[in-house]
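Starting off, we have a lone chain in the form predicted on its own, written out as C-alpha cells.
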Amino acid sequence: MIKIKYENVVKQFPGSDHLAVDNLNMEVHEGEICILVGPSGCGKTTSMKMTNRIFEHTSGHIYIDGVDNRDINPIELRLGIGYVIQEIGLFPHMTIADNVATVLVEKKWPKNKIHQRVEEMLNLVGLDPEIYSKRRPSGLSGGQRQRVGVARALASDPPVMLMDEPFGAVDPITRARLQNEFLRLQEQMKKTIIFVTHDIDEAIKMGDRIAVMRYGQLVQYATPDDLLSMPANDFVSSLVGGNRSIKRLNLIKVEDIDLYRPPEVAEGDSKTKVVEAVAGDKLGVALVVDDRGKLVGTVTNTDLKRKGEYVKDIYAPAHDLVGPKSTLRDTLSIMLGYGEGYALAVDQEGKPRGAVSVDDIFSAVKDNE
C-alpha cells in the first residue's frame, strides 16, 4: 500500500535561480524506511521537509494516504508526523519526561494517559523511567539524548516519521548501537519513515529503499541490494564507492547466519574443569554465564594462567558483543577494534547465542555475491 507519494514535486526558494527539488516522483510504501541520500545541496532535506510542510512545495503534489498534504491543516499535519533531527532539539529547561510528552500535551491527552505513555516510551528506547524521567537533557550523554528524541517522536504513535540525520551527532560505536536498536524497534512498529543521511553505508544498512539525489533530481530509487549490484550511472557508482563486498555486510545481520556455540561454564566452576572446555573449543574460548544465564565474560588459555581456583577469579569481562540485529559490518568493526578473531552474540536479555568468526563473515559475503 502506498503511504506517501511525491508527484512532479518542484521546490524553488524565493530569490534563487535554480530548483532545490526538480520534478520529484517517488512512492513510499507503508511500513518502509525510505532513505534520501546524496551530497550537500542535493535536495534531500528539502524533500523531507516538504512532506510535513515545513517547506511548501512550489508545484506538484505530495499525498499522504491519498490525501494531498496541502489539504491538511499544517499544524495537524505536523502533530501527526513524528520528527527526529540530528540536533535532537530537546528543551533544556524541561525534564526528560516533559520533553517526551510535548506532542501529547499539544494533543491534550489526559495527564494519567500521558504519564503512562511516557514511561512506556522511555522503556521502549532503553531508558529506565525511574532513573531518567526527572533528569534534564544536560545530564544525559549524546546517545541518551538521541534516544529521548526518538521516544518523543514515537509518543503519539504517528504512522509516519521524518528523520533528518538522526544519528549523525554521536560517536561511531554509539551510532551503530542506535541504528541497531532503531531497526529492532521498527520491526515491531512498522512505521513509514523518510530518513535523510549523507552516509551511504548508513543508507544501505537502514533502508528498505534508497533514493539517491543530485542537483535536486532523483537519480536512482532502488533497494540497497539493487543499488550495490546495479548502480544507475557513474555518479551512483562513485557514491556507492569501491569495496562493495564490504558494503554488502550491511545487508546481512547476525541473526541471518548459523552461529557456532562455544562451551559455557559457570562462575562457580573450578579452573580445572574449564581447562578441558577451552582446550576442546575451536576458538579456544569458553563463555562464562551467571546464575541467570547471562553472559558475563570469557575464559581463554591466557586467562587460565591467572591465579585462582574458580572461574570467577580468572575470567575476562565480555566486551566484543553484538546483538541479533547487528550487521556483519558492525561485527567486523568490533572484531578489528578489539583485535579478536571472533565476536560474541547475545540476545536482548544478554544470554549467549553464539560466536561470529572472521571465516563466518567471509562465507556470508561469498554466499551473497
Second form
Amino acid sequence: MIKIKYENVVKQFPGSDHLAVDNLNMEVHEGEICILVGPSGCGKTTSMKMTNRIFEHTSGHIYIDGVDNRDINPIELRLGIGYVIQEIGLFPHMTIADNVATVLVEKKWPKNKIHQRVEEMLNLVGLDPEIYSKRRPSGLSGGQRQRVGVARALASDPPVMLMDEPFGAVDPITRARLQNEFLRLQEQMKKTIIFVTHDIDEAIKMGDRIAVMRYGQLVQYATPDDLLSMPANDFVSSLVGGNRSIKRLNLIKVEDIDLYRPPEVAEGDSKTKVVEAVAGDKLGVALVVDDRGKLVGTVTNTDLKRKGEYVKDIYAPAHDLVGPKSTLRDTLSIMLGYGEGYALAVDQEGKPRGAVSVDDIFSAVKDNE
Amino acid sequence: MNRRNLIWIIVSFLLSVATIFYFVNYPGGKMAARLLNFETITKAYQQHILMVFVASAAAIIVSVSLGILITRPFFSKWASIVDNIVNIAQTIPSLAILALFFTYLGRGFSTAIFALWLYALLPILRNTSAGIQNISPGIIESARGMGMSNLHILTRIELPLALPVIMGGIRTSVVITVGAAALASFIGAGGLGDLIVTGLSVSRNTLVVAGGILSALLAIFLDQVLDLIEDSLRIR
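Okay, that was the form predicted on its own. Show me the form predicted together with its partner chain next.
Below, the chain from earlier opens the complete complex, with every other chain and molecule after it.
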C-alpha cells in the first residue's frame, strides 16, 4: 500500500534561481524504509522536510494516506510524524525523560501515562531509565544521544518517521550497532520511514528502496539489489562505486547465512577438556560461555600456553562480536581489524550462534550473485 | 554554589557595615555628622535600592518583551532598528540623560526612575535577543518538526535556553544602574549619591568618601548575587 506520494513536487527557495527540488514523483510504500541519497545540495533533505511542512513546497502535491498534506494543520501533521534530524537536536536544558516526553506533552497525555511510556521507550533503545532518565543530554555519549533522538521520535508511536542522517555524528562501530538495532526495531514496528543519508553504504544496508537524487531530480528509485545490479546511469554507478561486490556485502546479514559452530566450554571446565576441544576444531578455537549461556570469551592455542587449571584462568575475553543484523561488510571489517580468520556471532541475548569465516563470506556473495 | 561569589557577597556586606559604623563614629565634623548617622544612611540606602529596583524591573519587563518580539520572524526587519535606537540611548552619558529629563520632567524620584530605566534597557535587550538567536537552529527545528506550537517553542525551548544569557544582561544592567543612581542625587532623587553631592558642595571629604565606598560596595554586592543566580541557571 502506498503511504506517502509525491506528485510533481517542486521547491524553489525565495531568492534562488534554481529549483531545490525539481518535479519529484515518488511513492513510498507502507512499512518500508525509503532512503534519499545523493551529494550535498541534491534536494534530499529538502524533499524530506516538505513532507511535514518544515518547508512548504512551491507546487505539486504530497499525499499522506491519500490526504494532501496542505489540507492538514501543520501542528497536527507533525504530531503524527516522528522526526529525527542531523545532530539530533535534543533539548540541552531538559532531562532525557523530558526530551523523550516532548511529543507526548504536546499531545496532552496524562502524566502517569507519559512516565510509563518514557520508561518503555528508553528500554526499547537500550538505555536503562534508572540511570539515564534524569540526566541531561550533555551527560551522554554521542551514540546514546542518537538513541534518545530515536526514542523521542518513536514515543507517540507515529506511523511515519522522517530521519535526516540520524546516525551521522558517531564513530563507524557505534553507527553500525545503531543501524543494526534500528533495523531490529523496524522489523517489529513496520513504520514508513523516509531516511536521508549521503552514505551509500548506509543506504544499501538500511533501505527497502533507495531514491538517488541529483540537482533536485530523482535519478533512480529502486531496491538496493536493483540499484547495484542495474544502475540507471553513470552518476548512479559512480555513486554506488566501482567495487559493487563489496557493497553487496551490505545486503547480506549474518542471520542470512549458515554458521559454523565451534565447540563450547564452560568457565569452570578444566584445562584438559579445553585442550581437546581446541585441537579438534577446524578453526582452532573453543567458545567460553558463562552459566547463563552468554559468550564471554574464547580459547585458542595461544591462550592454552597460559598457566591455570580451569578455563576461567586462561580464556581471552570476547571483543567486537557481530549480531544477527550485522552485515557481512561489518563482519569482514571486524575480521580485518583483528587479523583473525573469523568473527564470532551472538544472538540478541549474547548467546553464541557461531563463527563467520572468510570462506563463509566468499560463498555467501557467490550464492547471492 | 560558587565559593568565589559567596566570599565576595559576604565581604562586601561586612565592609559596608564596617564603613557605616566607622563614618558614624568618626564623621569628621559636626556638619558631616548631620548626614552620617544611621537614620540618614538607612534612608539613602532605601532610596537608592528602590530606584535601582524599580528602574531595573521596568527595564526587564520592557527589554525582555522587546527582545522576544524582535526575534520573531515577522519582526526580524525591525531588529536592527530597535537595536540601533537603544544603542544610541546607551552612548549618552548617564549624567546627560538625567539632565535632559530633568529639564522636561522636573526634579524628583520619578524623573530619576525614567532616566535610569532608559539607561538599563540596552544590556537586557541585547542579551535577550542574542540569547534567543544563538540557540542552535537544529534545536528549534526539531521542536517545530515534532509539532510544537510557536508559543511552546518560545516558552519551553527558547526562553529557558536563553535565560542564563538574559540573566547576564540583567546583571550588567543592574550594576550600571547602581552607579547611575548615585548621580540621581543631582536632580533631587536622593540615594547614596546625596552623601557625595552634599560632601562636594560643602567640602566635607568624609561624606564624599563614605558615599563613594558604600555605592561601590552595593554594586559589587548586587553583581555577585546576580552572578550567583546566573551561574545556577547555566545549562550543564
